[in-house]
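In the block that follows, a single chain appears as structure tokens, in the form predicted on its own.
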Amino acid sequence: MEYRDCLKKVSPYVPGKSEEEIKELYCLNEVYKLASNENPYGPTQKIKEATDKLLYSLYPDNYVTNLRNMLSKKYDLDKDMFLFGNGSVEIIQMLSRIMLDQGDNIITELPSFSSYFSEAKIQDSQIKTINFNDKYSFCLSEMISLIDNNTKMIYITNPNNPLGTIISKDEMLDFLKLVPSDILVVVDEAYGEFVRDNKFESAINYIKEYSNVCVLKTFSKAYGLAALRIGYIVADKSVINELEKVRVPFNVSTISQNIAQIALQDEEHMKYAVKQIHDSIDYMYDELEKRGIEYIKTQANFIMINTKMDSKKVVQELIRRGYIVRDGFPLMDTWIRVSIGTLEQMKGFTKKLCEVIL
């Protein structure tokens, strides 16, 4: 059979080995997964108490009514400015389907989230990128210089994944004033709940003024619901209307909808988990500085560490010692990304990291 030529440019997503595989491979009793930016504190206890009350025999609410109403109230926005997906990745796929044709292009940061790249390639579109500067941040004016007549979308991850740095409110507003109104600006705020820098502001606040701005949010990170795959987009109604044309019916399960509602009602638990992660980050800063190990200050729930060695070899050595982390980021061959676990997990990780690189 002959498949689409553009698929030759696309690599399937390759997850790391599971904890059970690594235990068996290296004869380990304990393995700590610090590779996928998951929340080690999990969801609120109220979710565990409610799951046995859910209905399994009926189709989900296609409109995601109750969760939609809650988010509408939370952000003080019209209910029709929301659309839900099987994680943010499905929404990125939908955005590509409504915006991109062969010969079009997107602009994004390098490095940034891999799905922006893969979905553009699947649509046979081109990708333009800007690189980070010496502060491990991005100059958005460089994006403006890359815009041409075929540019359809701009992706900005704020905070950036994997760098963990932010685009400030002032930088974002200056940028939006220069972007043509027919180019969709997608701001991915998957890690927005973790930000401590008061220069950050959610781009949700800009949608009423800039109808070409949309924001991706997720319950996977701060709310601890990665397994349930539920994300959403906030956008002008005109964008939502087009997305509805390509959305698969009943794409968000009843279980995911109901549990997300409970998580949203118990934001104290989310704030507690975020505070614990901040404490672990501060511990990592102190430990890395004591040892003279370079790192990037983060506004997310992960930290980038420069091992000054081939990061692939470092990752393998850490896996042998029971800690799963990520490597392989463009322009950063010696860096690893470490998801922030509990304080005890980070103490153990620091010890093993020093064994490998010092």
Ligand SMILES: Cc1ncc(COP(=O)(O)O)c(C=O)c1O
Second form
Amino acid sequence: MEYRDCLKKVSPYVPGKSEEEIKELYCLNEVYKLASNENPYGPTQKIKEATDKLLYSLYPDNYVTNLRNMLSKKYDLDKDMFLFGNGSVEIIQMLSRIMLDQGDNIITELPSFSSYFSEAKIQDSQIKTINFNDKYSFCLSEMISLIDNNTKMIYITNPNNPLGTIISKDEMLDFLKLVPSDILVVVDEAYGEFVRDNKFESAINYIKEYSNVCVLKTFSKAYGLAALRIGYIVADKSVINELEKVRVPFNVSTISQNIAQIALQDEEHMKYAVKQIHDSIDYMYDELEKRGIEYIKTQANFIMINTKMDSKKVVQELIRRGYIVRDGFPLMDTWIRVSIGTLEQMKGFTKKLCEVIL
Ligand SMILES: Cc1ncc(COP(=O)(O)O)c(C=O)c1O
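Form predicted on its own done; form predicted in complex with the ligand now:
The next block holds the full complex; its first chain is the one shown before.
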């Protein structure tokens, strides 16, 4: 069989190992998965009642009407400025399909979310990147100098995954003024709800002025619904119209649509979970500082820690001790990314980290 040539450059997505795999491999009773930036507090309890009433035999609402209406009210934006995906990752795939041909290029940050890279490669497009600065943030003006006639899209992850740092409102607006209007700027705000720094502002506020700006959002993180696979994009209607052409019909299940609505109705629960995560982050800052371990201050629900050792070995040792975390980020060979769990989990993790690296 002869497959497309550009697939030779693509590797399959490697998720964090599952708790079940590690329990079996190392004969452990307790394993804590702190590898995929999920939210240990889960969604609101109110969803339990709703699942009983589901119409399992019918296809889902292809227009996602009720959730769309709620989001349109929440952001005070037209209903036709939204499109939903089987996780926001599916929308990254759709964006690549509408924008990228062979020989085109995207510009993004290094490191950043792996799907931007794999989806561009699948379209046989090139990837240009800017590196982080000494504050582990990015200077967006460097992206401007990388733009050429084949540049179709720019991805900015705000806050960045895996660094956890943000692009401020002022930096973003200065940047948007300089980007040609035929280049689509995708701001991925998967972790936006966790940001505490008031220099951050959601780029959803800029879409009316800059019709080439769109924003990715997900229910997987702050809303605790990673298992349901539901995310959305907010964009100018002209972008949504093109995305609709490549969207798989009925791509968001009824259960995901209904439960996402309930999650939105109970934002108090989301805010409670975010507050707990912040308390755990503050605990981590104290503990890491006390021990002189280098880390990056985070605006998301994960933290980068410099182990000053080969991070692959550190991850192996932590997994043996029941804590699944991630390594393997470009330019960061000694760093690990740890998703923020409950305070108890972070206490346990810190103890094991010290055993391994100190
Ligand atoms: C920056 C970023 N964007 C998008 C996603 C995808 O989220 P989902 O497909 O669960 O909505 C992730 C998941 O980790 C992420 O880190």
